[in-house]
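Single chain ahead, by itself, as structure tokens, in the form predicted alone.
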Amino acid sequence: MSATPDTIIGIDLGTTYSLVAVPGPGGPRVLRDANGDARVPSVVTLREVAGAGIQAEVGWAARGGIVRTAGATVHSVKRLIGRSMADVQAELPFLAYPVRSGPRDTLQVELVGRAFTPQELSAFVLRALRERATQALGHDVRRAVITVPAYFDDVQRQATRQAAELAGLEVARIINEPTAAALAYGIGLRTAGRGRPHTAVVYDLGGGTFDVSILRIEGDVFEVLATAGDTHLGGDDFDLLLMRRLASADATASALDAADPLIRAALREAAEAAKVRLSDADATDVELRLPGSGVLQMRVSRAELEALCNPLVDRTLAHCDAALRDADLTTADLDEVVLVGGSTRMPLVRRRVEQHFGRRPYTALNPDEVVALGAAMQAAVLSGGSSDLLLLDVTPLSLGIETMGGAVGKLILRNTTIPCRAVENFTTFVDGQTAILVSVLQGERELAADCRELARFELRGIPPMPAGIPKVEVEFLIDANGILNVSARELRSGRSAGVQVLPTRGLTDDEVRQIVAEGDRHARTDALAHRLIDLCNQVDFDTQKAVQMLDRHGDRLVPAERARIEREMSSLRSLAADARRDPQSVDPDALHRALTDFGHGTLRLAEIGIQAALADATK
């Protein structure tokens, strides 16, 4: 791996699928497979492997095996990263793995007989990211832009760092979604010749989030001027409902309420699979056989789906008009309403966006990309390579401290630019009181007990005075990143406090660095592992089109060829077989001559079977 300087890549870190992209001299582009696709599905399947502990599986691999694995594999797990059981109990009964509460008031998945924080999981999905970019570049990746909901608090954007720790990623910088989409959408503009000014709404629905921003773009400035949505609002919400439906139907009444996880991968899968279908279909059908629960069998109408999800679009509007009254703004002001994430490909919500804006929207970027290519733009600015391109976010949710009696004292209020600083004096209620202690919050109520707290410190050492007299200045400081600092100072005594805002719930800095450590004691043998589940795969995937070729076109070919095709296909799948029961006894190496020997042997059986399409297609 060759040395070069240090890349900045663009990391999308979705709900249902993540993409990476990468800046370059034509502008940025997404890193796709071997099949074209840019999309990894963000779905992880653990598994204990004997003599090398546990190895992840990330992707289309894991997604296919999504019921067949249901309890060891993950899905969706962006709704989780700093989050609480409080705040997830609603979905609880649809996930097909188990939740627990942790330490601090954290989230823990048990996988394989141990449990794994939502930070450790999304590290999985990141990792993948990094590998596919470190093949593209040919040189190693240490550094991503990565793009957050524009929602997400503090807490949610310090776990998603975390996440990148843990993936051995530096994050240069944390953006907003709906901002690096409106990045890609503005030299789009410039692209088409429309470099006018232009004030833009983006609405952003994806798998597991909503967010909605309000943008003006002149030239090279993308300056955001109010931002709304909501965390748990997303494609997964269309598929909770649409299990619903299905669940309610025949045999499968309670199914819901059973706490057999192939039931529900089963439910999620079918109904995620039949809105996809009604995408394009005014009904389809629904056949699904579920363990110890019969065979469900139902029609459903685009209608009968549209009439589900309607209440959860007109959500999505309500906070388009909030946006629009914290820019004020009216639709009438707007330019052009900017379509991304997947869900948008919903007839019920183009249509429903375009009745409430009075415009058509505007599609022409691939809504699963665009965010992509947005950080990999950001990404392009911090290494030097697009100095012209000022951002200018703002902050979703006001920022404060609580006050005597339970109160609120805002410093920073929602839809503030970043990066931004505030201060303000407070002072003591107690006579002779030595010690403060600053709960810092985030919310829009003005009781503390209605907001989130993000953390909590202790000024002390005041020198004892009567209340009223110690001047205490606290300062509240947003980086680039959205992540906040908070530093107290009793201006009398000079005595001060001053620290980046660790969030009450989640995973501590040494908890960080255990787990890093970890990952490095074992990075041999986790790679030689990871190697191994990918040859297996590649060996299942190969012997089973050779068993489909033999089938038709095996008659075509000498006895003895057929016999040897077959003969080595069984030891094939036989050194696979071992590897995958225990990965010390198999060679890589091995099993890779092995597979590309077989693929050699059986050349001449896949020139009959093209020389038969053809045929086919002749005809």
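Because the structure is a prediction, the values reported are computed rather than measured. Numbering follows the first chain given and starts at 1. Between two forms, the rigid core is defined as the largest C-alpha subset superposing within 1.5 Å. First, how it differs from the form predicted in complex with ligand ADP.
Taking 2 Å as the criterion, V30 does not count as shifted between these two forms: its C-alpha moves by less than this amount when the rigid core is aligned.
Relative to the superposed rigid core, the position of the CA of A546 differs between these two forms by 2 Å or more. Taking 2 Å as the criterion, I565 counts as shifted between these two forms: its C-alpha moves by at least this amount when the rigid core is aligned.
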Contents of the next structure:
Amino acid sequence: MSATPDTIIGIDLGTTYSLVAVPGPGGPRVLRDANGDARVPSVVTLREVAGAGIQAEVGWAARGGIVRTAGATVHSVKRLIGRSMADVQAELPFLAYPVRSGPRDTLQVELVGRAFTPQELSAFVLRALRERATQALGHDVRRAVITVPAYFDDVQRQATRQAAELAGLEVARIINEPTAAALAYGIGLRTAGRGRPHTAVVYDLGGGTFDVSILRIEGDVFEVLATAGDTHLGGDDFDLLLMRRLASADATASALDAADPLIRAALREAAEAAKVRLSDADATDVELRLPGSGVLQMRVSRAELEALCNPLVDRTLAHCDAALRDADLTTADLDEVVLVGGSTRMPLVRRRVEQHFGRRPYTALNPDEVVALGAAMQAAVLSGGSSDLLLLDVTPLSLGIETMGGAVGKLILRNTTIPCRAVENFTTFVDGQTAILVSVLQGERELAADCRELARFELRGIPPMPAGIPKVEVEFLIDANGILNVSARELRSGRSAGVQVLPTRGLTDDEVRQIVAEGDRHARTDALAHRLIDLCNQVDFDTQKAVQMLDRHGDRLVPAERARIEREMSSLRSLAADARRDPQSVDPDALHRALTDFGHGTLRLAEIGIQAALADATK
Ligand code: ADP
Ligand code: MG
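For the form predicted in complex with ligand ADP instead of the form predicted alone, what are the coordinates?
Let's see the whole complex now, leading with the same chain.
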């Protein structure tokens, strides 16, 4: 049976990599590119094309060009979504693009002369994933299960939902990444005939975030007992430490401080590549040409990297202990430790986790793909394909209201099973008062100033009464997505008080509608023709770049490689020429594939160009 047109897809929207998986009769499967890779780098390059508006390139091609297209390329947008300037201060030096404050404490990224919200930028990645699913399924896709770090707060979840909306996807459900991983893991157990009750800890260390969840799996019931984590702790931070180390080992420290995005991007790439190599090798050489200081050359050992990263691994283990405490368990109660996320490939992480829990971690699942697979399993449940699965998730953070004197009155405690509901009554302090301002807070601290304000609610239209007489009931409802809904009523008069929700950060509904409407206007133009035009423009752009680089640096390639690039370039150009002459004659997918292959095939040339450009920058 082929998938029906109402297929819900599963999306792992990662800081570094994103993946899409689809439910199928034989279980979910991740969708791969022509090279067999399921990972789509969460990197976007934008270009303003006359007549066609903004064009986005997403994935490997965009990632390969981070340095080349500085000022037009973004990465790690997940670190910005639903956040404010104050939240992201510490990592600004790490981002290869400028970030500034937008309205209502939001963030904006300026690219190609325009300001984009993190939601819009995430939407480009989501659109690319949706497109991949559409290709694979052969029909349009409108609904998705999207995973977020368990520790994402309400604003970050809302913002993720908005990003999906902008990409034309209705969010069927938001689920937590470690819970998705546990779903995939639990199903794996069942298939392996090990279906007895299990308590598992899922340790997920990715590029930008760390999440830990403790799960109880009993038959078809998946119950999250506790979750903890840090939305700002991951492989990117290891890269940052190594970057600083590289920079300080050389006279390039000043170059790094100069905050030149090109240098930062180049250093960051070198650091990440070295880190990944050190998962297999005991030592590795880093060589990078930097303006002003010649060539940066350094040998880094695994021991050195481990010494740098160890304190961060300590922090992950402290979160594990906190989650265990919340679940009222000790390491002895655990049946399995499941590793998820690219950074768990580091021997240091494996070793420390093994020591900490006193058992070898379970690594049979591909740590990159397990979250997307779990999302697709949940998607199958929601589309009614497999109904024998019950997922009981928890809310990661306590929710409350600011009370007199700046204290916090908690309504819902962290690790409460969702969906859940709590009610609190308010009254007035002044005779005849007709409105109350309520600040909704999320966090574990006791003072309002130390928690995160999610929203302010103004309860208006309270009939004038003496102080203390009105009884305003505020209801908090956390839905299955982990998203908070609020309603309020004045009970004595029986009238509903008007509730106005002013999200502290994020887009207003009107703004979302407006951006979507803009997108729709574009969508109405003939989609196929539009896509071909885009692709042809891209061919022009990429081949011109390649010609320039061949002229300048072609002599540094072996003749066979140069000949191959020239051959591929001419066939790509003739394909584009055909498409322009007769749009019916060319399959846009084939053109897209050829373009992507060309991008892969010229990576080395691009690298040589980058080194040269960096060297030139000194002159
Ligand atoms: P996210 O879910 O945040 O997108 P992933 O789970 O895909 O992240 O993990 C990406 C991170 O894993 C990156 O920081 C990357 O450098 C790191 N990573 C991937 N492979 C390795 C490896 N072999 N050794 C060390 N780190 C790795
Ligand atoms: Mg991930």
